[in-house]
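Form predicted on its own, single chain, as structure tokens, below.
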Amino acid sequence: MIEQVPTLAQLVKQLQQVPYLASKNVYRVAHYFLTLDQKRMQQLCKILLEAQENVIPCQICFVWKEKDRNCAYCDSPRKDRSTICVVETWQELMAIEKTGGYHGVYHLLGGAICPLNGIGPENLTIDQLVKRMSSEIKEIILATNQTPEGEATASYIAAKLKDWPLKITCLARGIPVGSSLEYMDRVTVFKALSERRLF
């Protein structure tokens, strides 16, 4: 039926192909943009256009910056640039800068190493995180996710940097704040007994 209106067609066929939209909402998401005042669609149109256009990633640590601006982490005086927390995406990175909790620079991967999706440490910024150190940096913080690649990843990166004198920690792993020991997965039951400490 929908090929009937080309047009919007090629509307749903463009928003099928952006990541993490569920496909159950392109058909809400194409209503929104086809109902939205022209003023409204310009505006966001012009924003996405100039997002491109400006915001690049830093070339030290590869977190978003503005092209013409200095890292807000990088360059930032309150941060503690002997400790390095690596992430695989922004979104991880993010919500540690939610926590308030952590001082340190940052690195960002790009992802995790999965040959079956074709990505190797080649197609990482393991290299020039291995360039990154100095007798300046005390600590990198490997803060892979708790997957299989992101294990892998983090194992690699650990192999890469074994000759430095520096301090390789990885986030605590274990039972979440409020849940319940019967309904965790064995693996989880496993790292936070194996993983415990002095109570």
Given for the second form:
Number of protein chains: 2
Amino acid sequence: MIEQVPTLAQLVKQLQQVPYLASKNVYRVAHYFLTLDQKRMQQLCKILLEAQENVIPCQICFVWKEKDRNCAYCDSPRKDRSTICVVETWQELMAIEKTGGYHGVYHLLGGAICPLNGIGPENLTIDQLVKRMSSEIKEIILATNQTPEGEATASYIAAKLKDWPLKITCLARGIPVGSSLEYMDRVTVFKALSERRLF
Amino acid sequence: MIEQVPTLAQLVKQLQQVPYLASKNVYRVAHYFLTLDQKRMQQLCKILLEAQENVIPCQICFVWKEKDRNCAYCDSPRKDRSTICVVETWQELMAIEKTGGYHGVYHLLGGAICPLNGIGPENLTIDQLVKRMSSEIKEIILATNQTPEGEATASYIAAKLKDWPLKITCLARGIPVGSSLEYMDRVTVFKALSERRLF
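Structure of the form predicted in complex with a further copy of the same chain, please, following the form predicted on its own?
Let's see the whole complex now, leading with the same chain.
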């Protein structure tokens, strides 16, 4: 019966295209938008349009930046430019930033190599990463995901950078903090065991 | 570091207010909006503003309707106006509509009685439901949720309507289709057993 309320049907159609919004929540979110007052709604639309206009990727590290501002990483004097952390997407970068434990710069790949989905190295910013290499850079942290695609991407990048005199590292694998061994999969336990460290 | 990209920080803040959008998905959805082209973004904002302007609750059943159109239920000659299905929210109405098995009209309460959250009968459309009563109405289906709040609301409404000569029904309780007994909670199994039907 939603076809009899065409404006609402249009709204639902738009929301169905938003990723990570579970289909069972689309109606709930549509309901939320309809209950916003006019001022709030105008503000939301203003922010959406502004974001689309003003937020662009940095041409060095490909992290989102304000059009008329410097990049928060590449152009910051407080960041250690000798370490580059390579991540797949902006969401992973935010996960690392939240730890507060990293003070270097980033390189955002834009995804991982995945031939089945037609994503090859040329679709990512790997060439641009290679172009960034200089004697100033001492370490590359390959922080791609622990998935077959993420690991393949890390290997590909490591091979590309092998002629540069730098340390290539990756994130530690093992049991997540707060988890019990019992509920971990076999491969994780095996890695945690074989890559054990001194206590 | 998101504070250094204020437009993006604003967008994230807006998205954090959207219900049912998991906090870990906020960055992903923000990323999605930033990658939309200008035309798509303008269209989205147009639809949001139009929906806010044109979609209003029907003054009889409180279901969303187009401002300049009739209500798809109350004003439809194809709906059986002798049966009113009482639901908490629009999302539950959509769940019933999806079954294609109901041809009566609705009454949308706007929630359930929940004293802990400060929601009393006066915050819902229960008075308006009582005002809808007429000799034309033969059955009220109390399709509130199977939660303490939903059941309390159903009891309250049933008490309010007890002087009207009509059939008050509620949804069947039991084992969901496709589920195995083993994984059901004790109360559900008990209800399924005590409210068993002829095969």
